[in-house]
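As structure tokens, one chain now follows by itself in the form predicted on its own.
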Amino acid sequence: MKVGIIGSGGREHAICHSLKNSSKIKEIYCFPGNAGTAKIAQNITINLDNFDELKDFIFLKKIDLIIVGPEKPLVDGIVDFLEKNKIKVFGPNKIAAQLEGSKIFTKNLCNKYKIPTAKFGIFFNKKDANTFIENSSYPLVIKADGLASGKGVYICEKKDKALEAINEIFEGKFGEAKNLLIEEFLDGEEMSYFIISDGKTIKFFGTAQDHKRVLEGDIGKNTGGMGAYSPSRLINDLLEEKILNRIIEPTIKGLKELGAIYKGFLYAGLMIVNGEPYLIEYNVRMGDPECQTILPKLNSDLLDIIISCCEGSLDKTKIDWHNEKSLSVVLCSRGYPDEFKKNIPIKNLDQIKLNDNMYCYHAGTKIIKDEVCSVGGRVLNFVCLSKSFKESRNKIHNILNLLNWDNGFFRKDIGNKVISE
């Protein structure tokens, strides 16, 4: 079987890496992919904005099937457009991402189907936005609506704060801003919560916990994630009860009733208030760096599953995992989630040997003349697999110092509520 990812970050390569070990697949293409990609697949450069251009690519080297990675792909509505090609894809449809692509669209949702969230206004222009949060409680959550990698939510402990936020976004930061969202701040301690879904079947598809502050003691500017650990420390028999009975499943019942199928990987952002769920947002695709983090527990055949989705037949799969406790910290750019140099070559990395449970997923990376060199802010995913959460995290210290690249850094404390000293 010959099988295609778009994508080319560290949940790309964390795919990729999976389903190499499947002894169904012959084949697999990365579009783009990564340095790391690029040892165990194809790497393919393509335009990934012009749907025709990837179809006729798709044909010329007969894919079976096409995994998409990234939320962008999705909300542009790229499963639509191969679906009506008759190509095989997992990942949902156009309306279905917009819970990803539209943070009104979801909040509608929520009221709609009394799903549990934060109270919130829609705001669409600078003027009636500053003129609520003059009278407002502080803190305030602010958030651009559409797509902004994991960086577009400010937490606004003051005035000045909550103002800054509203004037980068309205002035385009994340891109054309019609409008944003002003949120209530909820007090507790968030949770990712992962399903697939067939359309008619939902499976459990772990926990976990990222890191997303820039700066150790979760503080900073927002990133695409510093690290994770999985499981969660929060989840239990009845707290994934009630996150499946008030948000997951009238969520699906919801978009069904919009006439979409629900297809793929949903991830919940939960906020646990007192042991209530609450949902803070949806991504229509696996997290990164939670992709990452939670695949090395998989036991099962990852492409067995996707392929079980892809023909309706979920119910009849069976998913199994390791026990484990997983960890990963995100190695970055000096300077990252700002401005960062690109194109630094990492040192040291063929020096790395990886025990067996430990991983390197690469994110920002690309092979220059024959060198590992820094794209991106986000560069390398470590990640380990042990008895303890504190075992983990030391062995992934151990091989960052022993990498000790000069234009990368990272966060020490990845997993500080689960790790005693």
Ligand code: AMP
Contents of the next structure:
Amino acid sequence: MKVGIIGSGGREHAICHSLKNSSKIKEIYCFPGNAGTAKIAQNITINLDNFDELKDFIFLKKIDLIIVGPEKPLVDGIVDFLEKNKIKVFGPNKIAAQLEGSKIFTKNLCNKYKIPTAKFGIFFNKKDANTFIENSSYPLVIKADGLASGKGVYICEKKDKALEAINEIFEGKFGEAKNLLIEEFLDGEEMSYFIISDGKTIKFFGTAQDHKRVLEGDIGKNTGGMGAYSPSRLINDLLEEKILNRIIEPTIKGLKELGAIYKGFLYAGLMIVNGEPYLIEYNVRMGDPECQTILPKLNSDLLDIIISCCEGSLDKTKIDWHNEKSLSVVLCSRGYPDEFKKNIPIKNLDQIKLNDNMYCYHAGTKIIKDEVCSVGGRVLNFVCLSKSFKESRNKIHNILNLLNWDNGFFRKDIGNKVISE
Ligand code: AMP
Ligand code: GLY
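After the form predicted on its own, can we look at the form predicted together with adenosine monophosphate?
Full complex below, order starting with the chain above.
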């Protein structure tokens, strides 16, 4: 089978790596991929805003299946476009992708189906939002609607921060803003819950906790994710039942009533408050670096699972998991998430020998003059599966110390909540 993967991050390298173990795979194409995927797939540079260009390439190479990694093409309707052209594709359609594309869409769905989430208000202009925050208690959460790469969320401890947030959002910091959300602050512990679905059947696809902030101690600016661990320490049977009954199942049902069959991965970002799950956000894809952290735990053929989703037979497909603890640490370019240098060689990379159950997934890398160079903020993901989170993290730190890339940095405290010193 010929499979195409859309995306260029660590998530896509991990998917690519997992697929290559499938006996059915003949060829993998990545659009556009990175230096890691280049070793196992053909990287193809195509303008992903031009779906026609992609379609022509798919027909030319007779690609049998497209897997969409990131949210943007999903929100832009790539699945609807490819399906209209009779191309098999794994991912939710444009209506379903609104779960990530519009926070207000999701909040309205929560209201309609009584899905537990933070209390909220939608504001259409600065004046009304400013008046509301005059009489609110703090902290408050202010969010831009639409995609903002995880950056359009402000946790405001005081009124002046809230005023600044409202101003920045309406001034267009995250693109044109017709409205914003003001939310109650939920005080609990976060976890991410993943499922895979063919529209009829929902199957568990792991739990994780990521570290979004750039600095140790979970402080500093938000990033795409500095590392993660799986499973989450919070999950148990009772909590899982609540998550499925109160959050995931009503969502899939609600989408069905809107005419959208949910096919793809679904990532629920949750806040657990006194054992009760609240939905913070949905992502209509795997997380990054959660995907890199979870996939090594998969003990079934990823391609078979994805094909069964496309064919509506997920109920007949078994998904098995390894029990070990998985942890990932992201090596970033110095300066990220602000300005950073590009095209810096990662000198010692080819000297690194990874033992079994250790993985190196590339993200912002490119081969320039036969050398692997950094081209993005998040550069490499090191993942280790072992009997304890501590052992996994220690093994990763050993590798990162050997690599000793002086243009890079990483957080040394990934998984602190589940690792006692
Ligand atoms: P989001 O992009 O909606 O996932 O928000 C980014 C981060 O902001 C989340 O991972 C949470 O840490 C935090 N956050 C968002 N909404 C809330 C809330 N209502 N209460 C507390 N923290 C929140
Ligand atoms: N790691 C967070 C995300 O993928 O959205």
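Positions refer to the first chain, counted from 1. Because the structure is a prediction, the values reported are computed rather than measured. C-alpha atoms forming the largest set that superposes within 1.5 Å between two forms make up the rigid core.
K127: CA moves 2 Å or more between these two forms after rigid-core fitting.
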